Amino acid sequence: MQTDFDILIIGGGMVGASLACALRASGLRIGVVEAVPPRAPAQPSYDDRSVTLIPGSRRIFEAIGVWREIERQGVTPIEHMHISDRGHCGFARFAAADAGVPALGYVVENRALGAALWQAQQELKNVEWLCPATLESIEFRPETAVVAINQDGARRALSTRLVVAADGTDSPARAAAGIETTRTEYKQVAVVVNVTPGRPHANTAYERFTAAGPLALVPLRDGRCAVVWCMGAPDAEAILKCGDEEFLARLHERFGARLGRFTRPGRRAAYPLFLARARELARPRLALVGNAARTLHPIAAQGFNLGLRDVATLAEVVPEAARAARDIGDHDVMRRYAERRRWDNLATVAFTDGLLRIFSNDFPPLVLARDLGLIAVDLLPPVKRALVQLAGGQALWQ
């Protein structure tokens, strides 16, 4: 049955655009529905935040032909990592050289990643961007899905064999399919800002666990650092309202003097933190990827990396079905995608949620156990290497 598209991706942010790139050699006709032009200042996926890519994600971007452009736009390798439990004795240090890897991770500013992905789109002959356009409805039929969009004030009905929901946490595409979600509130807010430290960051990332929530600093270009500071909502409101000098003083008090005095803070923004999970990753004619499938706490920087593994898996499963002359949106193909993503999804959600709960609990025996665990990791190189390989996705994406 002839359709307007083989695959219609709803959402052209970092995950949706990555999927379009990953499908470049598939021979399938791809449409991308996106409400905000990629280069527009209002594009939420490409704001002032940064993303930390694990080595496994670098390999995915290399495989889909985008990594070289990402490097050209600007990447900061993480060569060292320092993890500590504020007010307690536990800490652990990691070095890329000790683990035998070129970097523990790579920090890319969202705008730079967006520019790289958009540059890659210009070379895709099988991809059509429908932008600005918004989703109105989806009708799922046995052999097709009919997607109604509003583009430039006009309603269009597009037929496709597969719809991919890449439209974020509040996913209209997921809602149109009637897929329910579960949501756990962490009662925390992440305050995100870029600052300049008084001392060189030496390509070192810091994760400092505090009673109020984790505080992460990762290195950026030009000697700056990206800060993700998690705290309760009342504290976040005060942090957003205070002046730059007071903010920097509070940050220094919470982080310590390891990087000297912070200066030149950028624009502060706040995001509520929660764990959201879709009850289904796929059903006939529909696959969920990225935050449409689940939204994680930013601890350990796993969210986008997990979504990118959704992309890699879907970009394997669907072309395999197409080459076998299968219906790419049928029940068996979508079940194969969901099954291949199931354990990685469960393990990563459990890891991030468990890590947050362990380090936010002040029960004395647990505090002692976690600090002894950090010290043991710091003193045992084989354990360090194993953790670096696991956290870097070596077992997940070769």
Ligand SMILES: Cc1cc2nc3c(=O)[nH]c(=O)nc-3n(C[C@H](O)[C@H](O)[C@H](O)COP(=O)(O)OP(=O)(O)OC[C@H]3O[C@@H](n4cnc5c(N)ncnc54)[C@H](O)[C@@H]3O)c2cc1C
Given for the second form:
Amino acid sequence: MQTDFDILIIGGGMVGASLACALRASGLRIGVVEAVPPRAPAQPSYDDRSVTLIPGSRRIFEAIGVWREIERQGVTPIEHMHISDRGHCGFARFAAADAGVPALGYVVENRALGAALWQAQQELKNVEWLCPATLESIEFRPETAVVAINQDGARRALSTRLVVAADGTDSPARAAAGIETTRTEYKQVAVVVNVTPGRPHANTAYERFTAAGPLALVPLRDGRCAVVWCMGAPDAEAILKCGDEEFLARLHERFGARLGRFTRPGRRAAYPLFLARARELARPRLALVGNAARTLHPIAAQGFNLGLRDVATLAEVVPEAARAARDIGDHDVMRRYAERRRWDNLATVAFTDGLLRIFSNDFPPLVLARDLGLIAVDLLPPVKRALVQLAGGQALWQ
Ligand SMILES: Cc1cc2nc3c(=O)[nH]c(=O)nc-3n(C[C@H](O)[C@H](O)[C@H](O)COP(=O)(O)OP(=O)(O)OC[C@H]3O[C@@H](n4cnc5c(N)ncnc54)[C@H](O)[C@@H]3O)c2cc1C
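Condition change, the form predicted on its own to the form predicted together with the named molecule:
Next comes the full complex, and the chain you just saw is listed first.
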């Protein structure tokens, strides 16, 4: 049966746009339905945040032909990492050189990633962007899905073999299929801001675990650092309201003197933190990717990295089915995608959630155990190397 598109991706944020690139050589006709133009200041995916990419994500971007453009837009390699348990004795240091890797990770500003992905879209002959356009409804039929969108105030109905929900945490596409989610509130808010430290950051990333929530500082271009500071909601309200001087003083008090005095704070933004998980990753004619599948706490910088692995798997499974002249949205193909994503999804969610629980607990035996763990890691180079390789995605994406 002839359809308007083979695949309709709902959401052209970081994950949806990456999927469009990953399907460039598939020969399939792709549509991307996106509510907010990628270069618009209000674009929710490409906002003032920065994303830390693990080396495995770099390899995926290289494979789908986007890494060069990301480099052109600006990437900061992480060469050292310092993890500490504030107020306790535990800490661990990692160096890319010790682990024999070029970098422990790569920091890209979300707007730069958006610009790179948008530039890459210009070369895609098989991809049509329907933007600005919003999803209104989806009717799932045995052999097709009919997607109703609102574009320029007019309703359009588009038929497709497969719908991909890449429309973020609240995913209207997931809701249209009736897939339920579970949600755990962390009762924390992440305050995000860019600052300039008094001393050079030397391409070092810091993760400070504190009783009130983790504080991460990652290196950016031009000597700046991106701060992700997690705290209770009332504290966040005060931190967002206070003047720049007071904000910088509080940040200095929480982070310590290692990088000197911070100056030139950028705009502060807040993100409520929770774990949300879809009960299913796929149904006939529908696959979930990125935040539509799950939304994680940013403590371990895993959310987008995990979403990119959804992209890599879907971009393997679907073209494989197309080459075998199979229906790309049928039950077996979607089940194969869901099965291949199951363990990575479960493991990454458990790792992120577990890390947060271990480090936000002040029960003395647990504090002792985690600090001994950090010190042991710091003193045992083979353990350190193995951790760097695992965290870099070596075991997950060769
Ligand atoms: C503070 C913070 C720091 C983070 N740091 C990291 C990090 O360092 N590393 C990491 O891996 N992850 C990180 N993450 C997670 C990362 O930001 C997300 O995993 C990522 O943004 C998910 O991308 P997405 O494309 O799935 O969803 P989104 O970014 O939410 O994009 C969804 C897109 O769908 C569009 N859309 C929504 N509804 C509709 C509709 N009805 N019709 C059409 N379009 C629609 C939206 O406009 C948007 O463009 C962080 C998250 C936070 C909050």
